[in-house]
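One chain comes next, on its own, written out as structure tokens in the form predicted on its own.
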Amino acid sequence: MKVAREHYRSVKDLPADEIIAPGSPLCAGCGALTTLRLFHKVLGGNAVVVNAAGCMTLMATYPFTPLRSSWLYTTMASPSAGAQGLRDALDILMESGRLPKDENLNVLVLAGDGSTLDMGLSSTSGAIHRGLDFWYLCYDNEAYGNTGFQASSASPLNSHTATSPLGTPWVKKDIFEIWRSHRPPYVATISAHDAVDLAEKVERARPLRGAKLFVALATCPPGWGFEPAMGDDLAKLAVETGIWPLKEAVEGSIRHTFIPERRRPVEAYLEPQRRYRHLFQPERRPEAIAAIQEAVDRYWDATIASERP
């Protein structure tokens, strides 16, 4: 069950220009190339982005950048303390009248998991307090992605990183939940698989003012382990199995986008990641894939109960 679109209807109707140019140095199949590039086109131009230390980093090294807007690079810790910068030194040359109104820049704050959820997250929990009106966008691939694959605090239950190689003991923190505590206008999921939901979701925090935060489940296939082809499959399997629930908060009330009918079972989607293989070779773990499942479905329970009529 989706809820009604009220600005676009198909992918067809989303906006023909392109932000980004082709041939970036990214892995190929990398989620979260695909899910600024849909970002981007809806947002529009007009937009500074202010990028956390991080894989997205690679994609603009001085000369070079296949971006139409602009770009200011920050530490790990620091991308919404430099979007307060930006946004100040925005005001104040429009109040001044240095800069024409008309040529105003949207704030885009592009991280991490590692940056969103662990290193960058007081610097975050400041500006969401402050009132900052920016964008924020952290595109999720669950763990370090850029230095090798360890685990951060968004790797899932079970997954294998590079410090975690007989699978991450803990659950993954919720930061939609975190971010929704500090009562921000608008926080949302979004899966480049679903690019009408991405689109309606950009739109509809447009018009809010404030901090507007965007996370991202961005399929890695040098992470996770699979072929670049499969990145859609897979996001598209995150969301069909519930694994990715599809929602957002607009001033805290929560509703989500997508309800699947009929969930499929969470292995159609651990099984063709390497970093899941231990739950499958050389033995079979049922025990662990059955506490993910529940996980799942106990989330799911929860949802439908609160929301369906």
Second form
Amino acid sequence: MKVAREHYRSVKDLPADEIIAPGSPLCAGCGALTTLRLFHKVLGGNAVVVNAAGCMTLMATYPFTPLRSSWLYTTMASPSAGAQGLRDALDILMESGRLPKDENLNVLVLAGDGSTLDMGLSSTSGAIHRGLDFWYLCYDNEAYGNTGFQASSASPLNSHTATSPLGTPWVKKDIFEIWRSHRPPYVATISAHDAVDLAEKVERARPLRGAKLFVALATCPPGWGFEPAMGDDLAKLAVETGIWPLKEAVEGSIRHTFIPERRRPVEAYLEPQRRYRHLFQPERRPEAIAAIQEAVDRYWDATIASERP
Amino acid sequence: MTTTMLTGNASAAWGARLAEARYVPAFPITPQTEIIESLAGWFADGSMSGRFVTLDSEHSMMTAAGAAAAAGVRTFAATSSQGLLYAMEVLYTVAGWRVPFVLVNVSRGLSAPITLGPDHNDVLAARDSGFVQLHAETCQEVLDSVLMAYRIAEDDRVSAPVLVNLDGFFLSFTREPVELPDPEEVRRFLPSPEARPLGFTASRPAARGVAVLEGPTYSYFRYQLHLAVEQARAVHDEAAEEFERRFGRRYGAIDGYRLDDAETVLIMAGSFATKGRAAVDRWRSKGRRVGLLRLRMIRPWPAADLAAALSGRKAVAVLDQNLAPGLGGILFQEVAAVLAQCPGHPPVLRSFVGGLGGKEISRGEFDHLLNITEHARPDEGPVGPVLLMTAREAEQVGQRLRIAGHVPEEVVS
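Now show me the form predicted together with the partner chain, since the one above was the form predicted on its own.
In what comes next, the whole complex appears, and the chain from above leads the way.
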């Protein structure tokens, strides 16, 4: 079940203009880049991207940048503080008449899950708490991807990373709920697989003043271990198995924008990825797979009970 | 121009107010707090315009400061000790962005053990960050240095952040008579805060802090920063000259006291140099030819001034209020490096460490230092730093150790 569309009926309705030019040093099939491309074209080019150390930092390497928007690389732990300084500065400049209103910029933090869920959480928590008017896009590839795929607190249960060779023993941190507990005006999960849902969410957030926070599941061919061409298949499976719920919270109240009616078993999503191979080879580990399935089922049972009339 | 009684902290805040800083990201830490409390009040009552924002840490505060300065807004920030170190990564980052703003550091000893009294390990940890560094001795100098710091930072030849240091407690909380410069005169001394070029606009997108993955290009940008900070030497002197013309007070990169015919020179930095001046006066009254040289500018390192001031002397003693474990005094190393290349360098150079964590430097310690230096032989080879402490202080420490049960009674007595 999908929610009714308000702004875009199909992908064809999305703006044709590209803010990101083709050609960058990122990996083939990078899900984060596709997400940013879609997100940015809907948001528009009048933006300054405040970046935290991560895969996307390599998008702009001197003297090249694929972006038509502005860019400020900060540090891994403080992109939201950089957003604070920029938003405040732009407001001060407009108030004093030095910056005409049509020269104003959206401030967009671009950070991976390592920065977002771990090191940079304090700076983002502060920015939301202060009511900072900014956009935040977390590309969640579920590990420290840029350094070779080590475990982060976004790494899901039983997934293999370079620092969890037996599979992570922890449950993925729920950044959507951590953010939502701060009562920002807008929080959403998005997926590059559902571009219309993504675009709708950007539009719904646009009129709101304050923190507008998005976390995207970013498929990662080298880290997850799959062929780059399969990226969208996996993004689709993540949504259809119910592993990656698509939802939003406006002023704290949640609704799911897609409820998978007949969820596919999580195995369909896990098995094609090298990071879950140890759950299937050399022998199948049904209890480990079941633990993942049970968590997904529990989530959706509660969701359907609360959101279905 | 009016004269009023101000603490060092209030002087720093007045510097930011008179410079018409438009943005102050803040995070409190003892003993810096009075600075940001004063500024918060002035933004609230309309004495200052723009924004005052409390951040979630010094790391965030320094990032916000650099980002706002990059956007073209005159920015001020202040911290201390652990806060400066917590922000250390960002000091290097914003210096690399080449953004001009002023940071005041109120010196305080570093943990562990945690303490509140001042020494210079905090500020000297930032000496290689790319910030220009000025160290003040008096409350008046704090205020004046903040004004001069904006001139230096915003000069196109420099375009780098400037740190102004004052000692916690001894200066931060000591009230001294301070002349408040006339705001109109300050407006003539400083460029307008509205004159900064805008960093990011819709019609002129820009990228800053972009990754550089080849060594030669990275080296180029680092060399550029070095050359820019070196330019601050000449820019400081130009600013000092105009400052004197407008306000009647003159500051040098180094500050000499009774140096003219001095055979022995004591080198210090910060507010404890006032104690050094008193020692010099005592020694002079007994006919000993001693002078004091206070290091005001630590970055860029005023090598030429030091060489000129020290060549031909008989002996130099550096009293460091900091300690690099396993090495000794930090500034001693930098002075020694200058003198090693200097013709007619003093044959005797000795290193002393004192005043850590706000420990007093007593008359006895100054006398001890002078006696060692005057009796040192040029051919005695490298000698380690003398760690200063009086017998009475050692006894006090012994008492603490006994109470804590760390030392048997007989060993300490």
